[in-house]
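There is one chain below, alone, in structure tokens, taken in the form predicted on its own.
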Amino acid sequence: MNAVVLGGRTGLLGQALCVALHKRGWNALAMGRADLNLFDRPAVEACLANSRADVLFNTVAYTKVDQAEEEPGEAARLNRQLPLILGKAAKATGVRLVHYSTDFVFSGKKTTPYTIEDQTDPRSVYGQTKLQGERELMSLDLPGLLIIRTSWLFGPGRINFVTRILELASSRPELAVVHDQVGSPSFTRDLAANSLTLVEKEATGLYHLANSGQASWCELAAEAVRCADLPCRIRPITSAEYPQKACRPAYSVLDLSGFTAATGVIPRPWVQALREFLFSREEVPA
């Protein structure tokens, strides 16, 4: 099987997908905006044809949540327009498309995990444009389309919330972290492997996928600092004490039952995944 992974060279999830694909015996071609004009549909179609791709994974997105409030046009270009172009290219070449979306499509007003049947109601430009991207793809009636909503990514290969917290905690006695936003942490290597399981099961449609369990940003930070055996204290604060331009869901835990029903796999708890990530980081030579 052959795959093209957009964002596979430098993206947090894209890199993990390339590793997972190689482990499963796939041929993976990592492509980014420096390698290919992703908005040039004929060029994308030529890339898919020349690589004999069976599946196109799109991990490219505008993810600067606060900056998107000031750059809605650029956010829409990457989060709405690009998926539409890729969907048309995939349809023209007969390639399956796997596209990643986000928990930000929800308002965060629920207190129980969000299912794929729950009404979307994004409160930020980022969430709105990602939802628009989903809808553009669904309007194409694309055979084999797989849309995976995920959240709170951490993993190797690029700076993320966990690595940033550890960097700060190594030089500070205390960090203040928001405790009233709760979601589903996702280890990129687990997310990538479970995504491939969905593909290999020929699943189509919309799925929620993360690690099991839930956490606040404060709980995730505290567990990371504890596992790294750092003396830094994590002090819980409210969102109001840490104002940001974009409105974030107060609760965006994802219901993973659809994934388990399709694959028979129960994602492991985020705490276990976090420990694997942190301990494997320690084994890498400085």
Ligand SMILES: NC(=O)c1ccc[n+]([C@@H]2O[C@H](COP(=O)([O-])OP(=O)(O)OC[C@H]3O[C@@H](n4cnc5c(N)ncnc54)[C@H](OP(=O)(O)O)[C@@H]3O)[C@@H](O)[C@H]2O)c1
The other form holds:
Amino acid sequence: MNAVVLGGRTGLLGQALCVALHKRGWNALAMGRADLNLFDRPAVEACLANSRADVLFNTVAYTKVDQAEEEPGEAARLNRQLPLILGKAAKATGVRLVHYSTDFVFSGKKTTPYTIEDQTDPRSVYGQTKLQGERELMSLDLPGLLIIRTSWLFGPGRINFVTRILELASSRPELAVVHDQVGSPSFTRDLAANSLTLVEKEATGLYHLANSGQASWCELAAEAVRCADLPCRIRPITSAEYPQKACRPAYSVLDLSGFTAATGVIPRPWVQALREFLFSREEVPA
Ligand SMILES: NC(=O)c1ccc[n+]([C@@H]2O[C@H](COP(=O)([O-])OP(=O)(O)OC[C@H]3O[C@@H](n4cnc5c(N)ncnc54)[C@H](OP(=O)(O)O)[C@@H]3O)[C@@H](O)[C@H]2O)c1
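Next block, the form predicted in complex with the named molecule, ref. the form predicted on its own:
Time for the whole complex; same chain goes first.
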């Protein structure tokens, strides 16, 4: 099987997908910014045809949540317009498209895990444009379309919340971290492997996928610092004490039952996945 992975050279999830694909014996073509103009549909179609792609994975997005509030046009270009172009290219070439979306499509007012049937109500430009991207794709009537909403990614290869916390914690005695936002942390390696399981089951439509369990940012930070054995206190603060440009959901835990029903797999708890990530970082390359 052949896959093209957009964002596969530098993206947090894209890189993990390339590793997972190789492990399962797929040919994976990682595409970076300089390799292909993603907004040039004929060029995308030529790339899919030349690589004899069976599946196109799109991990490219405008992911700077706060900056999106100031650059709504650019956020919409990447999060709404690009999926539409890719969807049309996938349809024209008969390639299956796997696209990623976010828990930020929800308002965060619920107190039980969000299912795919739950009403979306994004409160940020990032969330709004990602939802528009989902809708553009669904309107295409694209056979084999798979949209995976995920959340709170951590893993190797690019800076993320966990690596940032560890970097700060190694030089400071105390860090203040928000405790009133709760979500589903996701290890990119698990997300990539579980995504491929969905693809291999020929699942289509919308799925929620993360690690099992839930955490606040403060809990995730505290667990990371504890596992890394750093002498840094994690002090809980409220969102009001840490104002950010974009509004984030107070609660965005994802219900994973659809994924489990389709695959028979229960994603492992985020704490276990976090340990694997942190301990593998300590391994000294031979
Ligand atoms: N990170 C999270 O916590 C999180 C949570 C929920 C959902 N998601 C979703 O999961 C998916 C993957 O996220 P991620 O965290 O892996 O993203 P990421 O690490 O920020 O990677 C984004 C990728 O998109 C590329 N890109 C950005 N702008 C581009 C442009 N104008 N032209 C070409 N390439 C461009 C980046 O290339 P450069 O390196 O060259 O910039 C990078 O390879 C996205 O759909 C995101 O919305 C992420």
